[in-house]
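There is one chain below, alone, in structure tokens, taken in the form predicted alone.
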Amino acid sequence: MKIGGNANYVCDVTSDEDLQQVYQNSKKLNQPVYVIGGGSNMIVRDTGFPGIIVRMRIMGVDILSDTPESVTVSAGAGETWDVFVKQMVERNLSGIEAMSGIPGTVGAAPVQNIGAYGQELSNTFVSLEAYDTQTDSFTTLKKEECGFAYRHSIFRGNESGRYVITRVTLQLLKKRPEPPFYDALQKYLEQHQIGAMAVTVQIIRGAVLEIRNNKLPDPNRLPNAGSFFKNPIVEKVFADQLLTTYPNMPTYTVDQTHVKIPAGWLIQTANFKGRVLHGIKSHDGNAVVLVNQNARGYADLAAARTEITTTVAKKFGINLEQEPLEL
């Protein structure tokens, strides 16, 4: 977002031993520690961070098991997520191809249970290895211990700051993607006259990358943190009431009693799309993306965020929740 102050220290860790040593040293120096992957999904206040920023750079991809139906693969937390997805797609493995193009690292993926175009990390997740800062030891956490929910886990919830993820293990399938496909993907396939039987993981990856490139601005050109707000999940009864006023409101079924409403639609319908607030612009192509056009600092971003969330709450009775983590 091109916003935020400095840290006292910054270092890279490339092994478990590196990581443990940093935390041991931080206690001697009385410095707090904060670990980042690519830093693409975080907001930093102007005061910066009065401690040590650790950039996770533990690498390596290993095949743990290979059966006729699936492959179980382990990846270092420092691996670039999209590079890892590309490698798995090249192996004709399915389960994460629709999450192509998501910025950041493998280790950051479980933190907010990343997802896109109908897939979520938790769908293929097996376990992860992590450093437990409370016990100064390394541990393994299985899926049921991670508390996965929509864009959420224990790592950004009640155990925030305790575990530092070092490796992630996923189980990917040796089968082609099958319908029903996410709406945007289905439209792409129809426009390109690709039938369901012809769909491959390579086609899905290519489609997702093209869709994302058309919808999401390049952060190297227009400073942004991707989707700034989570898509709210509401009770179906409440959504049905809104539909009487807004019959064109898109909804996506979550379960029998809940639906998801696109945050971008709410922001656009509240007339923020393309507008500049305090130097922060709701992107022309995707209203849920906030771009730093000429904001002077965190206070400008906070003011724009408040204006958007307050208006959406008044208009729809829905409270938007920020997606990027805040330091």
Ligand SMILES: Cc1cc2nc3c(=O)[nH]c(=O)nc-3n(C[C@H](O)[C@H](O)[C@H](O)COP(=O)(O)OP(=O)(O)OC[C@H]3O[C@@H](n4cnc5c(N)ncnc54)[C@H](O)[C@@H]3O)c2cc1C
Second form
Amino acid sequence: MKIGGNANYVCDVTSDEDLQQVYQNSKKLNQPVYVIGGGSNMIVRDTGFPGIIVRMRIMGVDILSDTPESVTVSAGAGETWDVFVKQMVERNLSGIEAMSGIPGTVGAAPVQNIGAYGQELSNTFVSLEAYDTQTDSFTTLKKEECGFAYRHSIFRGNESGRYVITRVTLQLLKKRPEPPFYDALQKYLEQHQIGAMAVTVQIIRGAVLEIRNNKLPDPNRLPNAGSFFKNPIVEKVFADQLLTTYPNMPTYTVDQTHVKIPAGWLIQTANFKGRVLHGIKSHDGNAVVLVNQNARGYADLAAARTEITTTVAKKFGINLEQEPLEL
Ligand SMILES: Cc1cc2nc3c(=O)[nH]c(=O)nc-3n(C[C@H](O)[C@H](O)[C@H](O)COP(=O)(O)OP(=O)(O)OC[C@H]3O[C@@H](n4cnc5c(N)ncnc54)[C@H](O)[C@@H]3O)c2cc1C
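Could you drop in the structure for the form predicted in complex with this ligand? We only have the form predicted alone so far.
Complete assembly follows, chain above in first position.
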């Protein structure tokens, strides 16, 4: 977001040994440690961080098993997520192709259980390796232990700050993507006259990258953290009541009693789309993305956020939850 102060120290770690040593030294130096990947999903206060920022740079992609149906692959937490996706798509493996173009690292992917265009990390996730800062040892966490939910896991919940993810293992399938496809993808396929039987992982990756390019501002040019709010999940009966006032409100089924409402639609319908508040703009192409146009610091971002969340709460009775984590 191009907001936030400095850290006392920044260091890159490229191995498990490096990482353990940084934590051991930090205790001697009495400096707190905070691990980042690409820093694409964080909000930092103007005061910065009075300690050591570790940039996760453990690399390497290894195939652990290869059967006629699937491949199990382990990737270093420092690998760039989209480079990894590209490599897997080139091998004709499916399961993460719709998550093409998501900024950041492999190691950050489990933190908010990244997802896009109908796929979520947890769908292919097997396990991860992590450094446990409480016990000063390395451990393996299986899928059931990670508490994955929509844009959530233990790593940003109960166990926030405890584990540093060093490797992630996924199981990808040797089969073509199958319908039903996410709405925007289905539309793209129809526009390009691509029948369901002709769809490949390469086609899905190309489609997603094109759709994202048209819809999402490039953080290098227009500082942003992607979706600033999660899509709220509400009781279906509550959504049905809202639909009587707003019949065009989009809803997506979560389970028998819950639906998801796009935060972008709520923000747009509350008339914020394209508007600049305290130097922060709700993006013209996608209202849920807040772009730092000329904010003077964290206070401006916080003021814009409050204006949006209080208006949406008053209008719809829904509390928006921030997606990027705050340091
Ligand atoms: C333009 C744009 C589009 C985006 N689109 C999507 C999208 O479609 N779907 C989606 O889900 N997200 C999306 N995001 C959000 C972001 O890409 C993801 O959250 C991504 O996983 C962040 O990766 P990162 O390496 O930059 O994480 P960072 O921002 O560096 O870190 C995010 C959090 O994870 C923690 N963390 C990072 N690495 C580790 C590690 N190795 N071990 C433990 N904790 C760690 C950090 O401490 C921090 O709390 C988007 C962001 C932008 C800017």
